Amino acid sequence: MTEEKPAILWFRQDLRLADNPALQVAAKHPFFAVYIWDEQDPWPPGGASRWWLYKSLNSLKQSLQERRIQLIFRKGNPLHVLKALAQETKACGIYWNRCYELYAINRDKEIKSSFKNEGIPCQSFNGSLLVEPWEIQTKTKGPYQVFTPFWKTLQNLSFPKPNPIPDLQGWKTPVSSEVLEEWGLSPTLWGQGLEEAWQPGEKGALERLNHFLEEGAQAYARKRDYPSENGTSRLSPYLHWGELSPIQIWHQASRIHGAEALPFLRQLGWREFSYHLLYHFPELPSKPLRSSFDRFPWEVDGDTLKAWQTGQTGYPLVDAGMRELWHTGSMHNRVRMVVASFLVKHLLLPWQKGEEWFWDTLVDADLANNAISWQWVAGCGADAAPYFRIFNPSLQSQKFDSEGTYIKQWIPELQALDSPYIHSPWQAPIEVLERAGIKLGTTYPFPIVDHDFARKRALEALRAL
């Protein structure tokens, strides 16, 4: 008896089995799965993301193997790879979940068109968002550019319940695969800190979600701004890689906490808003939404950029955040805003430089979130922060890390310096610094820019626009 022709399930940023729409349809046939390293992608994963991807793919491969499903790995142009696989296996159809970057949209259209000519059905699905970017419009039938009305509209929608893992039937004929370990995805720079901080994969995602909903969700609104508290969900990398779907999070959080979950779910709303903007304004990762910022007088000082990247600015909260990022591949949300504001408004360095650094160092580096959030801080994007909002790092530190707990965790050379001077060591009397074993300019840097001078300079530049 001839074996039924297989379906091909193409994994992308949906590395899970539960609530996976493409998997639901592929599972109606015997199937095998493929992950393709797209060598033409203009935004390939950065270093920390590659580490996560390697771990997540291994986890996914194990989950599929337990169900006798093949996950194969191929590098190259996805159209060429899929054509070769379809020809080799005489596939009956190809299924995947959508991505929303312009490159991915155009690539997928080309793939669908090519296979349509060959009589092989291709179907794509929404496996990453609560709602497709084109399904929400303003009253004038255009895209939203302000978050609050977008969020109000989103809240009034109903979303389907997440689908459980269906019965799976793997295609029995072996399909050749490249060796994942030979792709060189695991970086040497971040390994140890990332290993300590994260458990990539669908199992780790579900454990993290359950832990947050049981232990942290009720206090989220109260604790989320304090970096020394364990107050955030830490779900963003799992969402980016699709180890959890936003539908799963929305329904589970709503079921357990009802209206109390809304401050947390609002963050899901911001993610949806980011994808809404990226779809309608696809050049956002490289160009400001407000074209007047094309004329902004950015600085080009490489030394200050390096100091920011390495956590050597002389402003403890900024430096703590940048060191946390380097060690763990993540940074507390409140501190992200402070370090981003510092780069673009204190140092007058282009927001794209910060976007590039975050892209390489964040395990949750997400093109939509990263671009839209940097533009928000810089004041050049949709619903942007007002130009006159320039965070004072010392005051932010006093407000959200009053005892310096977070700072001391990431800046050991300031361990013996207590509040209030830990927020601005350059203001401490010399005898206080000596008792703490600190020699400014040697053991810890002087501020690389004066706050009052930087604020005045930034306001002048911004007003000129």
Ligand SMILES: Cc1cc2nc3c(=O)[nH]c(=O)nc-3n(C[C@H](O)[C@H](O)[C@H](O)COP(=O)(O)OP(=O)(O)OC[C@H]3O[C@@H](n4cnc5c(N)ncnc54)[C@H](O)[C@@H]3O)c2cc1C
Contents of the next structure:
Amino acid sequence: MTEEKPAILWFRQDLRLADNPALQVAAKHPFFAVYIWDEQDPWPPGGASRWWLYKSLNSLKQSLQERRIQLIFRKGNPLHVLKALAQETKACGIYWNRCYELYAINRDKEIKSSFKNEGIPCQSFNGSLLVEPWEIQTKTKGPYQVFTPFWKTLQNLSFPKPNPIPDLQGWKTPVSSEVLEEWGLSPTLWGQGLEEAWQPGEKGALERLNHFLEEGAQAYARKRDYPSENGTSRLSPYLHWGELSPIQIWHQASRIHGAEALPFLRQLGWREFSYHLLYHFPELPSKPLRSSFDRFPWEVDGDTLKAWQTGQTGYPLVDAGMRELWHTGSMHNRVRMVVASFLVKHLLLPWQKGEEWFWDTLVDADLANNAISWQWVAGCGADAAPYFRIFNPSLQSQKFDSEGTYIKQWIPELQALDSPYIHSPWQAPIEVLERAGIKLGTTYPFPIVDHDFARKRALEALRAL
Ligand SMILES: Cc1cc2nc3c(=O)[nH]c(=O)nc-3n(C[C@H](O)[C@H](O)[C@H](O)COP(=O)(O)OP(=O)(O)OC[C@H]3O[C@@H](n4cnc5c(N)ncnc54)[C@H](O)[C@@H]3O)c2cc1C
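Alternate state requested, the form predicted in complex with the ligand (shown: the form predicted alone):
Below is the entire complex, every chain and molecule, led by the chain shown above.
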């Protein structure tokens, strides 16, 4: 007897088995799964993301193998890859969960119409958002551009319950696969620090969620702004790669914590808002939403960019954040805001330079969240920070890392310096520095730019816009 024709499940940013709508439908047939390295993607994963992807695909492959499902790997143009696979296997249908980047939307449309002509059904689903970006609108039927009303609307919707993993039946005929290890995704320069900080994959995601909901969620509102506290969920890379769905998080957090979960769920609201904006304003990753910013007199200075990237600006909170990023592939949100403001407003470097660096070094690098956050800080995006908000890095550090605990964790050269000087070492008396074993300009840099000067310069340039 010949085997029933298979369905193809195309994994993309939904690397999980639970609450996976495309998997639910593919599983009505015997099926096999494919991950395609898209060689045309204009935003291919950066270094830290490639490391994550490699680990996550290995973990997914193992979970599928335990259920006798093949996960195969192919590189190339997804349309060509899927065509070849459909031809090789006489597939009866192709299923995936949607992505919302302009390139992905156009690519997927082309794939759908091409298979439609061949009579092979292709179906896509919402596997990564609480609500599709086109499903909610302002009263005037346009996209939201301000977060608070968007959140009010979102909060009042009800979302479907997450689906458990269905019974799965693998297609038995072997399908040829490239070898994941030969794709060169891992290890990167970062390997060791990332290994210590993260456990990519669906199992790691669920463990992280459970741990946060049991141990951290109650104190979230109180602790979330303090980088030395373990106060946030650290779920962002799992959400980006779809190892966990926002629906799973929403329901589990609400069931356990009720209304107390709202400050945390509100952050998921920011994620939804970012996707909403990216969908409606697809040029956001490269172009400012406020076009007047095209005329901004950015400085393009390789030395200051390098100092920022390597955590050598002389401002301890900025340097601690940039070093945390390099070491762990992540950075606390409060510190992301401070380092981003510093790049744009103190150094007058284009926000896209910061966005690119984050794209390469963050394990949670996400086109929507990254672009919208950078534009928000730069003041050129939707609902952006007002132009005159220029963080003073020393005051931010006094406020959110008063004892310098976070700074000392990432800047060993400043270990022996205490508050208040830990926030601005250049203001410390020489004998204090000597006692702490610090020689400014040698063991730790002088500030690369003076705060008052930089603030004035930025305000003048911004006001002129
Ligand atoms: C300049 C800059 C760049 C950023 N780049 C990214 C990025 O590439 N990828 C990314 O996921 N986040 C980005 N963020 C947003 C935010 O810093 C991270 O989502 C957050 O630090 C992740 O930590 P967490 O999972 O512990 O967050 P929690 O505080 O526990 O929040 C829960 C979830 O909500 C979402 N979330 C939280 N804050 C935001 C936000 N401001 N905007 C959108 N979603 C949010 C994340 O998915 C997060 O996992 C950026 C912020 C700034 C200021």
